[in-house]
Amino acid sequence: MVENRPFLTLLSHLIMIAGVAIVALPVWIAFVISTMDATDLLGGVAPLWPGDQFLENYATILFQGEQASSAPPVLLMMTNSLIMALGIAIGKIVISIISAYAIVYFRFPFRMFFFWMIFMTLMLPVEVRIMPTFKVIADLNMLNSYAGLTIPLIASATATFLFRQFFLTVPEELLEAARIDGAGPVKFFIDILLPLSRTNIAALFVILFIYGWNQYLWPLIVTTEDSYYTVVMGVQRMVAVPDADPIWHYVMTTALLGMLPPALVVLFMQKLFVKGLVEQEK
């Protein structure tokens, strides 16, 4: 039993206040810049308590753009990061978990050397294979397009790796319980297996939507046209403005923007990634 010590239980608490401070601090003064006029930042000294300028700044940034860097409307990043970001998260859990299926359920010559094939590539990140990766997507003429933003991308060992460990905790009660209702591969697979999976599918499902929002070298490089500039490109290039200082009030108003998505993603799926980590720890 645990027992009541009510210093502790202060010092826990304290801790946990100190923590969320430290956090929270750096988010609240980027809001405050975001709500403030370039004038007002002048003396070098961010006030700690916000502005007047939240519409103006917030309905430029995102239906205008910034016009010193030359940088598209946040919105239209935000969408390129939106579909880079779900089809790289759904292109990853299909192609994984319909691998991790063949390798567990069937019964192939080398199934396993396969699968240590698909494994060996966590040694291959898209930051070593660039140089080859670009020259395939290049003569494939998918420069400057969605497609070329998420097909290189979705390739998930890690992915494939967790769903055949969990598949291989399944009962073969199920499976042979499975046959005897006279369901085929197709059916227990989406039947049985899918639903058993629905937590580790969300787990891995916002690990890998923050992994593709937060993509920079790939998009920098797959991408020359404003169009598909993403939201994390954008802060750089505000950021790097040539012959000139940053706009920051615009810099940390797209800042915070590009943190929304991610952060309602973890928000709304908070109980089943927990519970999907927890269930793969077991």
Contents of the next structure:
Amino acid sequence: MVENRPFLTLLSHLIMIAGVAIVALPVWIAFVISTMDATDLLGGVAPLWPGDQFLENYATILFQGEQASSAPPVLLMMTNSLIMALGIAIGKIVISIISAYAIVYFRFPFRMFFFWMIFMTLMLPVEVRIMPTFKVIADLNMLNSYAGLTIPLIASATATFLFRQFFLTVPEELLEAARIDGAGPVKFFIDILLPLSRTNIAALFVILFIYGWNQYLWPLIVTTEDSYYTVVMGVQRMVAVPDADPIWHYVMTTALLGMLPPALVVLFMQKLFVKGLVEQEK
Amino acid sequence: MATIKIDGLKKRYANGFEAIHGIDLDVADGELVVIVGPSGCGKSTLLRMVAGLETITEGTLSIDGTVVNDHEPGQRDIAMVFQNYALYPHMSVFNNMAYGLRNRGVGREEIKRKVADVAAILELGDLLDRKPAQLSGGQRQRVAMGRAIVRDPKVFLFDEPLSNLDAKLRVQMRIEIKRLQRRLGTTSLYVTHDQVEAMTLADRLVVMNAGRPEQIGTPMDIYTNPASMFVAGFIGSPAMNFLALERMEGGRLRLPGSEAMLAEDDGSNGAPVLGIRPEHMRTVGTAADADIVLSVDAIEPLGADTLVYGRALGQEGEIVLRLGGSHSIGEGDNLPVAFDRNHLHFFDRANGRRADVRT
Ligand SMILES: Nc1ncnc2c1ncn2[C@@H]1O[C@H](COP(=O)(O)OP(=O)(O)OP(=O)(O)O)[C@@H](O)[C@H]1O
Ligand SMILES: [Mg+2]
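After the form predicted on its own, can we look at the form predicted in complex with its partner chain?
Following is the full complex, with the preceding chain placed first.
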């Protein structure tokens, strides 16, 4: 709105500040708790100002892990999460951009049949097919491996569909001009189509990275060795310790650390991400 | 330098639609042949078959004596300028022009030199770093031209390259294309539906109608000797007037309501029609000297010329008359008009072809 009404401006700012507070306050409290030690928290009231245990807590959690639930060091879990999230995001993008390229630009038998097959997987996220998928992974000896963590989550209809829609909007003359310029199918894909999809790829990467990072159920099922735990599982394990109270300042430290990479990804890719969502460069 | 030989070319699309029913055409080295015709007549289809973007259903296409029916577009050594330019949006002007050269393995230094040369010819020197989105329509058009020229191909193909420009720029670029084509001496096929563009650019003109070439010839040849009513009506602006004739005894033909006999035939023409261009009619003093009396219903003063629209007794269609200079003719006037006897055309409306008559 381009109106200039002080009251409206004030009101909209108040609403936005309230919104920010609702989101930010819990994060702040988590941060405050992550800087305390156990005795500070005995009162049962969450303090609002950071304590002096910041370095100790973070160092312990990152490099040693929480002893009570015998969780591995968070650094290891974060590395696992990172490998899984990157594997899922990159794998999904690579597979779906290539299959979208095939479906849009090549005429082969059963083209539409394959397209609808891919499309149907949209209705089958891993949670729905978890038993058969687990069986397959187990039979292939892929339990407790990065491959087992990522591959079942990579098959993706959404991204294929998105790239297909984008490719359909790329003018056909571009392909024709490239053919006349002597570019074959691979050259056209690499030199023309990939650069044009840049913003789409970035937007998808952000969404898929967060999707991969936040996976909970699947890693819980396929990993039994500590060394393959992901951070999202780790937090849960620390909360659900048997016969003891959770050590809240370690839990919060882990939670905050676990929130960091997705936030960083959004932060750094924000420009491209927004561009990919709202405009298309053509 | 190259020749093109098109031999019995036909195109049937996958849905069974036959867009080109067979065309023969020889294009000489360095010649600019313009293909003109109404929308949907198959101009683009023909051009795209030459480019290799559409498969050839029947017939052969040779460039420089080699049959290229089965060659990929990239192997035919042609360059094409598209109606919407089809510049690569993510590449700078320089890279747009360099891309085809790179794919052919031309060295870096040589690419730089070639692009710089062409950019100088087309006055694109200051724009080499820009993206297509940062250019005006006219500049994009020049880049598209540059991309074609820089490869120094055997053949240029143009598919309505000027139709996205405004009227003034179109005239300017038209002259520039002609000049460039002369200078480079590259064999060219040029598709347009604008008959002025066609007339001014062409060494030779192919007038197409519904997938068939109606007439092939030099622009003046087609203007003075149109082979059919379609060609006569399509080439020339305003279009040729067609007037129904009556056949008297002895096969003599005259305009209804007029005494003057214009020609005679042997009666084999079904429905004889007189064709006369607007510029081949003039006003005369009295109705006695006139071929028709035009009851004027509209006047368009163009400055150098005046167009007079009206109707004549016994004629269904509107008649247009082009007079040099400006005139004080008013709407509703009855204007006696005489025809230039040297520029009468006779057609048979039954088949649309030029009629066989004696004058
Ligand atoms: N892929 C296709 N499949 C079926 N029919 C087609 C296809 N492409 C074109 N046609 C038909 O072929 C005919 C000729 O098309 P073409 O594009 O050559 O016309 P054109 O003369 O270039 O017209 P315009 O001046 O409008 O560009 C048209 O009737 C069109 O509908
Ligand atoms: Mg066309």
